[in-house]
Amino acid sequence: MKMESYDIIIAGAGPAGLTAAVELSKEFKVLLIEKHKPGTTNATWYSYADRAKEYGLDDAVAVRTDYIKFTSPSETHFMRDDCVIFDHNKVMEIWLNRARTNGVEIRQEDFLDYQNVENGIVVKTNKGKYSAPLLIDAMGINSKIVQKNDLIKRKDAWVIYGARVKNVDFEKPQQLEYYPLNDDANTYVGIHPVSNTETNFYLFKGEKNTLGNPEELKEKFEEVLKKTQPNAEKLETLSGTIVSGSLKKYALDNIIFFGSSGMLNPDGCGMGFNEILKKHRIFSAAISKAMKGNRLDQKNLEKVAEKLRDQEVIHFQKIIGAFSLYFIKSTSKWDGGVKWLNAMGDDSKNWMRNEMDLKWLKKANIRLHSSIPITETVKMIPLDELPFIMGQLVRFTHKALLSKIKEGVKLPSEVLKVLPGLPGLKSRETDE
C-alpha cells in the first residue's frame, strides 16, 4: 500500500495546531493528526475585544467586561481593558470548520514516532504512516518528539483544575477575577463567567521545574466549590497546565515546534492562548516562505522560531515569571505583585496582553523597584537563581535609568544608591 504524502503534517489539534492548519492550508496540502476528538478542549480562555474581532472569533464570545480584578490579602487592582471571555468549545468549533473548509485532512490518530528521510519526514501513528517535507509539532507540553530528544532546558508551570458550573443562586453575574485562597499550598482561584448562571471556576497554582499535574488540585477544588457555591452543578471538567520555559532547540531538521511544545507561553502571565492568537499568522507566513524556498533544515527553521520571540521582552518576562512564583510563596501571598500592578496604573494591561516594548519595560522595572524594595525581593529568590534574576534586574534598571538621565530627568539619591558603580549613574543626582 502506497504511503500517503502531504506538504505539511501537523501533530496536535489544539489552538496551535488548528490555527496553523487554517492558515497553511490556504497554500499547502495539510494533514492534521489528533489523538483525542478533534475540536475539543478542557481549557478556559479570555482575551480582548480587538483580538476577537481581528481573528474572527466574535461568534465565540460568551461575556464582555471592561476589567480584570486581581485581589491579594491587602491589595486590589482593576486592570481596565475591553476583555472578552470565550466559550472555548465554540472557539474550537470555529477553527475546526475553517480547517475543513480549506481542505485540511483531519484524522483522529495517535502520533507514535517519526523518521527523517531524504525528502523530509515519515510520521508513524497507530493507524498508518504518512510523509511530508515538514512536520509541525503542536502536541503540547507532553510532546513525544520533545521528550525523545530531551529538548526541555527549563520548565515552570501554572497548574489548573476546575469546572464549568451552573449556579442559579448568583445575585448578580460574576466578574473576570483572580484571588488567593491564602492556604499553605499557595492556591489561587480563577473566575471566567460565561453567562449569568454559568461560570468557568477553577483553581491554579505556580510550580517550578515541573510540567505539573492538574489532578493534584482536584480534591482542593471540590472543597472550595462546595464552600463557595454549595448548590452549583458541574457541567464539564476544566484542567491543564500552562507551561513556560525554554528548549535547547526550537526546531530539528524538517520539524518545528509551535504552541506549548515550543514553549510559546510567556513567563509570568498565563497567556498561551493569546500568544497563539497573536503569533499564528506570523508563524504561518514564515513557514510558507521556508516551504517555498525549501529551507527546512534545523538552522533555517530555528530562524522561523526566533521570529516569535522578542529577546528583550523574554528577559523581562523571566524576571516577572520568577517573581510571580516567589511572591505567591511569600508570607504576603502575592501582595507585592498586586502592588506592582497598582503602581503601573493603566499601563498594567500591557502585561496581561503581553504587549511590551522597551519603553514599557523600563517603566515597569522602575515601578517594580519603587513598589517592592530590592531587599525584599532578594529574600524571595533561591540562592541558585539569584545571580540570573539580579543580573537581569541590574541590566534593565541600568538601561532605564540611563534613559531617564538622557531625557534630562533628575534621579533621587536613594535610587542611585541602590545600584552603585554603574556607569553613567553618578551624575545629575538630586535630593528630590
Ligand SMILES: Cc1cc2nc3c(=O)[nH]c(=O)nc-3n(C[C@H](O)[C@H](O)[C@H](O)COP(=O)(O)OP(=O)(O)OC[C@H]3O[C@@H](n4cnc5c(N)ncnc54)[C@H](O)[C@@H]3O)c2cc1C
Given for the second form:
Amino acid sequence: MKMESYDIIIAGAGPAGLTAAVELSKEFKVLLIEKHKPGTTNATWYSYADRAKEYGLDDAVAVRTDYIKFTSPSETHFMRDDCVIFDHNKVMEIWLNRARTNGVEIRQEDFLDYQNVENGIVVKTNKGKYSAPLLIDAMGINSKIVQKNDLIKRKDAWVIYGARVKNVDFEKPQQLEYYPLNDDANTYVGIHPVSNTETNFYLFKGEKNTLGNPEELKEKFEEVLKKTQPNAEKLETLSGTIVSGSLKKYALDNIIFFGSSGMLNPDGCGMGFNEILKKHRIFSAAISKAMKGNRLDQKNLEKVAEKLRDQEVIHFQKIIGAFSLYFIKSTSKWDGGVKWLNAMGDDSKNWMRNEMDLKWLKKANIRLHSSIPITETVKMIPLDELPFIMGQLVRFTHKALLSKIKEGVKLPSEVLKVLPGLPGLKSRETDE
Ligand SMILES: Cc1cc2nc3c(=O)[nH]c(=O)nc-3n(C[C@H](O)[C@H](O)[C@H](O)COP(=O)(O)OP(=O)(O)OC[C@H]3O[C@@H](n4cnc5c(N)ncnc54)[C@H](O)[C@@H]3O)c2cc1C
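Now show me the form predicted in complex with the ligand; what you just gave was the form predicted on its own.
In what comes next, the whole complex appears, and the chain from above leads the way.
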C-alpha cells in the first residue's frame, strides 16, 4: 500500500496541535492525528478579554469578570483585570472548524511510534503509516516521543480534578476564585463560573518533581462537593495536569515539541492554554521559515524552540516558580503568597498573565526575598540557582541601605565600611 505523505504531521489535537494546525495549514499540507474524538478536552480555561479578541475567540466566551480573587485565611487579593472564562467546548469547536476550513486532514488514530528516514519522518499509528519532513509533537504531558527519548529534565505540576456542576450556591456566581482547603494537604479550590447556574468547580494540588495523578484527587473532590454544594449536579468531569518544567532537548531531527509536551508553561504560573494562545503564531511563523529553508535538523529546530524562551526570563521564572510551590505547601504559606500578591498591587496581574519582563521579575523577586526568611530561601532553591539568588539579595540589601542613607538614617560604621565595595549597584541603577 502506498504511504501517504504530507508537509507536516502534527500528533495531538489539544490547544497546541489545533492552533499550530490552523496556522501552518495556510501554507502547508498538514495531517493532524488525535487518538480521542477531535475537538474534545477535559480541561477548562480562563483568559483575558484582549486575548480572546486578538485570537478570534469572542464567540467562545462564557463569562466576563473584572478580577480574579485569591483568598487566604487572613487576606483577600483581587487581581484586577478584564478576565474571560471560556466555554472550552466552544473554543475547541472553533479551532476544529478553522482547521477543517483550511484543509487540515484530521484522523482519529493513536500515534504509536516514529522512525527517522532520509529527509524526514515516518509515523506509525494504529491504522497506518504516514511520512513528512516534519513532525510536531503536541501530545501533551504523556507524549510517547518525550518518553521514548527520556527527555524530561525537571518537572513540577498542578494536578486538577473536578467537574462542571449545576445547582450550585456560591455567594457571587460571577467571580473567578481561588482559596485553600482548610487543611495542610497542598490542595486548593478553583471556581470558574460559566453562567448563573453552572460552574467549573475543581481541586488542584501542587506537586514537585512529579507529574502526579489527577485521579488521586477524585475522592477528596467528591467529599468537598458533597459538603459545600449538597445540591450540585455533575455535568462533565474536568481533569488533567498543568506542567511546568524543562526538557533535555527541545527538538530532535525532524521533530519539534509544542505545548505541554515541550514543558513550555512558565514555572509556577500554570498558564498552559494562555501560553499556547500567545505563542502559536510566533511558533508557526518560525516553523514556516525552517520548512522553506529546509532547516529541519535538531540544531535548527532547537533555534525555533529558543524563540519561545528568553533564557534570563526563564531563569527568573524558575525562582518565582520555586516560591509559588513554597506558598502552596500549607494554608499558612498560601497566606504569605496572598500577602505577596497584595504587596505587588496592580503589578501582580502580570504574573498570572505571564506578561513578565526582566524589570518586573526582578521587582517581584526582591519582594519575595523580603517576605520569605533567608534560611527558607536557601533550602528551597536548587544549588545551581543559589549564586544568582545571592546576587539578587546583595543588590537588594545595597539598594535598601543607600535609600536609608538618602533618608538621613545614620548607619553603623561596620555597614558604612563595606557599603562602597558592594557589587551590582551600577547594573541595577541602569536597569531602572
Ligand atoms: C481542569 C483544567 C483547567 C485548566 N485551566 C487552565 C487555565 O485556566 N489557563 C491555562 O492557561 N491553562 C489551563 N489548563 C492547562 C491547559 O489545559 C493545558 O496546558 C493545555 O491543554 C495543554 O495543551 P496541549 O495541546 O499542549 O496538550 P493537551 O491539551 O494535553 O492535548 C494533547 C492531545 O494529544 C492527544 N494525544 C496524546 N497522546 C496521543 C497519541 N498517542 N496519539 C494521538 N493523540 C494523542 C490527547 O488526546 C490530547 O488531545 C487547565 C487544565 C485543566 C485540566
